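Take a look at this single chain in structure tokens; it is the form predicted on its own.
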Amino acid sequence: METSKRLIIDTDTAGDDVTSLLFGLLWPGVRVEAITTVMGNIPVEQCTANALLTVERAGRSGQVPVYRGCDRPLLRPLVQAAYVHGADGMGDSGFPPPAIQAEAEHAANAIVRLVNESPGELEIVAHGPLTNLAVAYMLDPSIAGKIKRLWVMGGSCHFRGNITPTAEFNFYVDPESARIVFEGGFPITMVGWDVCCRYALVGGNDLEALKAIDTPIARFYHQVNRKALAFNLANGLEGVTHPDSVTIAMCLRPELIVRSGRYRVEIECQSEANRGFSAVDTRPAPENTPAWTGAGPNAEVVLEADYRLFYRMLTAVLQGDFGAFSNN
């Protein structure tokens, strides 16, 4: 199948981000160009010998570069997430170490390079802490204007956070980061906690679903998601989480898009109440307060997605089967 879709995937291995990554290894049509590591949900190390191990388990040895990243924010120490993912970031399942390595290149020179070698036909999904994204911008600004899409899944859009009462994760362990990118002119598309949790929450008769596909895939997935599933039940979610993998599924199927909007969206890095709030200006007229800077949109922010056409993309992924999406 022809390539349509030219992908760098930016990861904090644990959990949902190994569901993103299968999205992007086995979407027909999908070249991943490389798979880049950061340090969040747990330490950098153990984020890339999972991203190896799910370019193992996805069949694609040799054929998908990783490399390693950042393995600490750029001014804060490292807040991480094995109280959700498990220690190993993958359910405590304890897999065998992978048989393949990553790469030697810095994960921030390989995007840099990348970029430049093909601009404007790369596009980005980032799915962890932005820290390789803003130390390659800061190793070479002219990136943000030769990527064609750069995907971040952080923030959330008038809604609570997943930490903190106003922060979600990934912009909290690097709000610096965060701030860098997002005011960096790179043509972001947004996906915040908001979303993952009114729509690619996956529980009861849907969950069940899935637990019936019999395939190595599906076996793989429930495994390395059952700690988070189980995070989530004791808190009030009913299902297993999706933030990374609805937001590459909008990378492959932008009609998965409902509803979104231009808008500027500012990151905090003062208040420590309030660290990580992802500040999404959505009023029809700002420019008419004293308060406004002139500052215009910076991202797309998605504020409804199609949870039935998600479901069905997630279940393609689990079967091994395309055939509903070979034609449209």
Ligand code: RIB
The other form holds:
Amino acid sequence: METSKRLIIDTDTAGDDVTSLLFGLLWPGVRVEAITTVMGNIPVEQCTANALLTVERAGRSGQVPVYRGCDRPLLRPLVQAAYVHGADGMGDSGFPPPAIQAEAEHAANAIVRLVNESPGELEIVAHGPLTNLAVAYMLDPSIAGKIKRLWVMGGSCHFRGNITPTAEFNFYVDPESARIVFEGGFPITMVGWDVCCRYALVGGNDLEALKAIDTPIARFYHQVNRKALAFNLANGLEGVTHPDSVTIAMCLRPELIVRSGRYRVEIECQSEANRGFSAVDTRPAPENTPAWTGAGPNAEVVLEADYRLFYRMLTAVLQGDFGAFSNN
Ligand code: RIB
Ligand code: CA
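Other form of same protein, the form predicted in complex with the ligand, not the form predicted on its own:
Everything in the complex follows now, all chains and molecules, and the chain you saw is the first one.
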């Protein structure tokens, strides 16, 4: 099948990131040019090992280079989420180390190089703290205009946070990097925690049906997401959340986006109580007032997605059967 999508996936590889990597690595017509790892859910060394293991489990060893990236936020002390995903980020599965190795080049340098080698052709799917993207931008600001689209899993639009009442984890961990990226002129589509909770939470009979899929990929999926599922159930979310994979699914099938809008998004970096909060200006006619002189829109913000279509895509990935999507 001809290549229809060329992707870089930037990831702080824990269970939900793994699900997104499987979409990219297995979906027909998609070429993952690179996986770049960044600290976040767990330390970057573990993120890198998890990404390499996922490449192996997807049967893509030797085909998809993995580049290790930033091991800390720009300014803040590292905050991690092993309490959600397990110490290994993989549901405390105790997997053996991967046989394949990461590349020697730093992720930020790899992003700059790859984008300059193929201007206008690559889409980046970023579902970790945005530190690698911010460092890449500081190395070469021109990349912002050379990326076809930057899909960001992060923030929250008029909805609660997850790590604090107001902030989503990826923006909380490195708010300065998120601000650099959102001010840098990238063609951003933002998929927030609100979209994940409303349109990509799989539980009940739908989750039971996924548990009945008897393939190695499906067993891997359930294993690496098992701790996060237990965390969700103990914290009022009745199923597996898919923030990262719903983001890449929108990249692969934009019709998954039911409603979105171009808005100004500003990332809070001053307040300690609300660090990482994503202020989305959805006012119909944002007039400049003494209290708000925000510049124009800087992101396409997803507001609504098609749960049933996402669920069909997730089922196809776990079954390894993309027949239902072959005609488009
Ligand atoms: O807030 C959810 C996001 O933070 C997901 O990308 C999860 O993997 C963590 O990185
Ligand atoms: Ca992630």
